[in-house]
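One chain comes next, on its own, written out as structure tokens in the form predicted on its own.
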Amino acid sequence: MSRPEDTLPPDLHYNDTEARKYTTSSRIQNIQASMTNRALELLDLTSPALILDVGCGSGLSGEILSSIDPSEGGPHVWVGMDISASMLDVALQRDVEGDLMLADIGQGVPFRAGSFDAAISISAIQWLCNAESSEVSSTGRLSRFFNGLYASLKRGGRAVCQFYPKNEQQRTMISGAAIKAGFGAGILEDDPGTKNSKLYLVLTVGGSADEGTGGDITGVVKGMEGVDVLDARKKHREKGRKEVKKGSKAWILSKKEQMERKGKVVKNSSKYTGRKRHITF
């Protein structure tokens, strides 16, 4: 059986007909609600938060965010972004409470740095692994998304992305892009080995020395069973301190990546980046 992302781009697949079918299906509503509640459990929010809903569709997850009991950390204020105009049109017809944005997450997350307390994404980010033309790479789309998501979250913020990877390669590609963007990352799998298996990518944006987390994902998933911790940033940073010389091309490129993750505009790199200038008379 073919997967939807193997047939058409999401903005074409989720046309008016598919958007209505998706939203009115009681089976999909129940699955979406279950996965959204699981994502909220992993976010572990203790007070009302501003949440970004990535691939919000017709607002099924948003309805849950808006209806959380205050004693359980809500209700939350949310902003949804989706590439399908038809899905967002259905959301408007349903009068959802969140703000909506028509946007392609593969082109980035266009919000001011540190705007959101948290983010969720249900059944969306696997679409980034499919490049629609030879000019567009899945690696580039994943990089732009995770870099933008990292920048849009407050320090200490979290994101939970439920996704359906086609294979182990896609799973590694997605988690690797998140780690490269600066996230602490861990993968949690519910009901492994069954047809109901669900995969959650749990992400953290740093932490402070006072908190004692240092951005390590293990602080978030402590006590949970079956968590595959993927955070290797500390090891890479230590390795980088030993091998990368200050002022070298590698050092400059690393600094530029850090600035991009913070939402700052930097000049494009070229073959001249880091090259020593000759003294001329």
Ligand SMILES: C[S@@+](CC[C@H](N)C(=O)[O-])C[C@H]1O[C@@H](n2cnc3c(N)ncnc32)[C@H](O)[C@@H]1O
Contents of the next structure:
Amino acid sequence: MSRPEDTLPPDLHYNDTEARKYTTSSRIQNIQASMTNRALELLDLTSPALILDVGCGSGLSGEILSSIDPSEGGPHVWVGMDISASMLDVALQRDVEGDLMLADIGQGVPFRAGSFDAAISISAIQWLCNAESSEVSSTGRLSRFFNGLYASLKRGGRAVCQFYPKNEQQRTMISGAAIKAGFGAGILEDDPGTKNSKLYLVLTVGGSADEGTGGDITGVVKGMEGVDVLDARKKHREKGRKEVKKGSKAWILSKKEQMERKGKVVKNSSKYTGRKRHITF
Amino acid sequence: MKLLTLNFLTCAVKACKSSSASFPLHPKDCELVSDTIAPNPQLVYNVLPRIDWNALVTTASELGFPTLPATAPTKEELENDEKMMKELHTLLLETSVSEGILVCGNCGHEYRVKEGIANFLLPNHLV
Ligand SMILES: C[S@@+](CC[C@H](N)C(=O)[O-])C[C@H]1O[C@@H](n2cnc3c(N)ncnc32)[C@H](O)[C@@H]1O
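Can I have the other form now, the form predicted together with the named molecule, not the form predicted on its own?
Shown next: the complete complex, the earlier chain at its head.
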């Protein structure tokens, strides 16, 4: 069967008809609910949290977030972003409690630094691999999304994104973009090798570097089966250190990127960035 | 869109990232609705340290609410003052912008809100 991702942009694929069909299918409802619950397990929230739902669609995940019993650490409050007005319309009709925004995650995540305790995304981010137009590359859209997501999460926060990569290359492209944005990353695969196989990208934001605590990916997924820890941060850094000369333009740009990821206000880069300033009288 | 969310939302335009005037967005010609949401004190305690209180004071006054205290209450104050807790819950979680415009104080970009949904889609040249 062909993938909808390969044929149409998401806002056109999820039109009124498709949005209704999608949301009323009990098969889809069940699958999305079970993936949401799995993602929540991985987020491991112990008290009511402010959560970003990326590609929230008609709010199938959000309804679960809102209905978690206080005895289980809920209910959570959520904000959903989606590019399909039709999906959001169905969410409105279903009277979801979360806030909804019509937004393209490939354009970024417009919240101030450290806003959310956690983020969840079910069956959405593989759409970023399909560039909307020739003007913008999918690499650029992936990096704007993950950089924005990284900044919008509080330190020690987590994101869990279930996704359907088309192939190995997309899987690497997506996890690579997350790592480049600064996340600690791991991929968890449920029912590997079957046609029900599900991939979860588990992302952590800084915090404590001690093994076994909230901030570190190896702690999050320790002891879970089928987990691939992708924490390439160290390798990345060492490589960078060898190649980049301190004070060079590349060094300045990477420092600026680092600061921006932390949510700091950074001057725009230009062709003058890192150039020597000549003294003029 | 809840006032809680408005307290975290910034302008999405790339050039505004480095400007402190791009937060908070300023409501213009806004209609408000109030929903009933079950009290969730743990959630309020959780987000309280992350609320930008000055921005909340600004937003509340721009929407025509009575002036908020100049500084945020502490968790202890909220625990001991049921009325204050109730008011904060109402303001943050039960009060929403249903129709209107959110304006960036830096670039002037206007984000439309319809049926509570804010439109943050940008033309490519602003991303
Ligand atoms: C399979 S649906 C999943 C919806 C919801 N998460 C669920 O589990 O029911 C994929 C959703 O991703 C949204 N989406 C795809 N690309 C997007 C983008 N660039 N920005 C925001 N949302 C996007 C689509 O509009 C669609 O609602």
